[in-house]
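This document starts with one chain, in the form predicted alone, laid out as structure tokens.
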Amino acid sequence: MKYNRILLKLSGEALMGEKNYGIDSNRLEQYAQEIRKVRDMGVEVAIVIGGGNIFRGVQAEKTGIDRVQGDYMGMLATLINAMALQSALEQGGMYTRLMSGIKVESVCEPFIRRRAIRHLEKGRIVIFGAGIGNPYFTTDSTASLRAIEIEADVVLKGTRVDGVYTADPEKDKNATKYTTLSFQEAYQKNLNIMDMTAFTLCQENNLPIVVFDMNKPGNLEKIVSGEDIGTLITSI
């Protein structure tokens, strides 16, 4: 097994499935099944999920909402998704803990690093909601920071494309896929993988990133087993 402890980053938009808004129960169930496969292999799993299917804080200013207020609204959206994912995982027979960057004691624990690591060591899937609890930080930054804090082996960024390309493969048929990249190459080529804060955190802490298609069954299991799925970004 290549990775023993992973941080899985999922976008909120991915939960929409075939819908235009909200949460697709079929997609939620599919993700729960994929996560269970790797958990059954003995992999320790932590998850960060976005909230873009419900509300995106960065777009709030366009509607006249204060940016800081909008970011907090976005954090609450991630908690809604995290609770939905937690429910799907538990219905699949898995033990979970939901930890939040802001205090919402009725539904989740506050994030405490040592407690999160202990949950992982006990085989529980840990879901991190509400970002890092501060505005102006994305869920990509949350994923990078939490992965470093819990000493994860890798950040697995699940998307709807099978890796990083020279251009948007949905718009440019001539776009070619990168199998591996260094952080420096990604900077130089101005590839849109994560926001700069998240990317720099991974680079400075030698934390590899794998960008892959989460919607293809079996991909997550293959990655933790060591197969070359998606695009691997490393310091070397």
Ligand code: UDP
The other form holds:
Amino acid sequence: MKYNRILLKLSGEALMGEKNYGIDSNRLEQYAQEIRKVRDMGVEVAIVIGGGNIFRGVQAEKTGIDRVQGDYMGMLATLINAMALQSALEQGGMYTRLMSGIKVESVCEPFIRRRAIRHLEKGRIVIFGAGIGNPYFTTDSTASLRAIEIEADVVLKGTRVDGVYTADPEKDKNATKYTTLSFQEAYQKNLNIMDMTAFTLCQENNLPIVVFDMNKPGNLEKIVSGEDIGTLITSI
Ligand code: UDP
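I would like to compare: after the form predicted alone, may I see the structure of the form predicted together with the ligand?
Everything in the complex follows now, all chains and molecules, and the chain you saw is the first one.
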């Protein structure tokens, strides 16, 4: 196995599936199955989920809600997704714990690093909801930070595209995919992998990132087994 402990980042939008808003239950079930496969291989799995399918802080400013308030609304949106994912994982027969960056004691535990690691060691899937718990951050930054804190081997960023391209493959037909990239090159070429805060955290802590297509069954398993799926971004 190439990775023993992974931090899987899923965007909120990914949960919409074919819908325009909210959560697609088929998509959730599909993700649960993919996660189950790596869990059954003995991989320790932590997950950060976004909230973009429900609410984004920057959106709020347009409607007169101040940015900080909007960001907290965004964090609550990630918790809704996290709870839905938790249910799907449990229905798939997995043990889970949801840990929140803000206090929501009736539904989940607060994030405590040592406890998170203990859950992982016991084979529980740990979902980090509510981001870092601070405004002006994103769930990508949360993924990088939590991955470093729990000493994950890699951040796996599940997207709709199968890696990092020279240009946006949905707009430019001539775009080609990178199999590997260094942090330096990704930065110099201005390739949009994560926001800068998230990206820099990974770079400074030598934490590799894999960008891959989460919607293709088997991909997650293949990455963990060491196959060259998606784009691997590392220090070298
Ligand atoms: N957010 C935040 N602090 C965090 C994580 C998230 O304020 O640590 C807010 C922010 O407003 C963000 C929203 O939660 O827009 C939803 O997260 P994100 O946009 O990262 O979700 P994704 O794009 O992955 O669906």
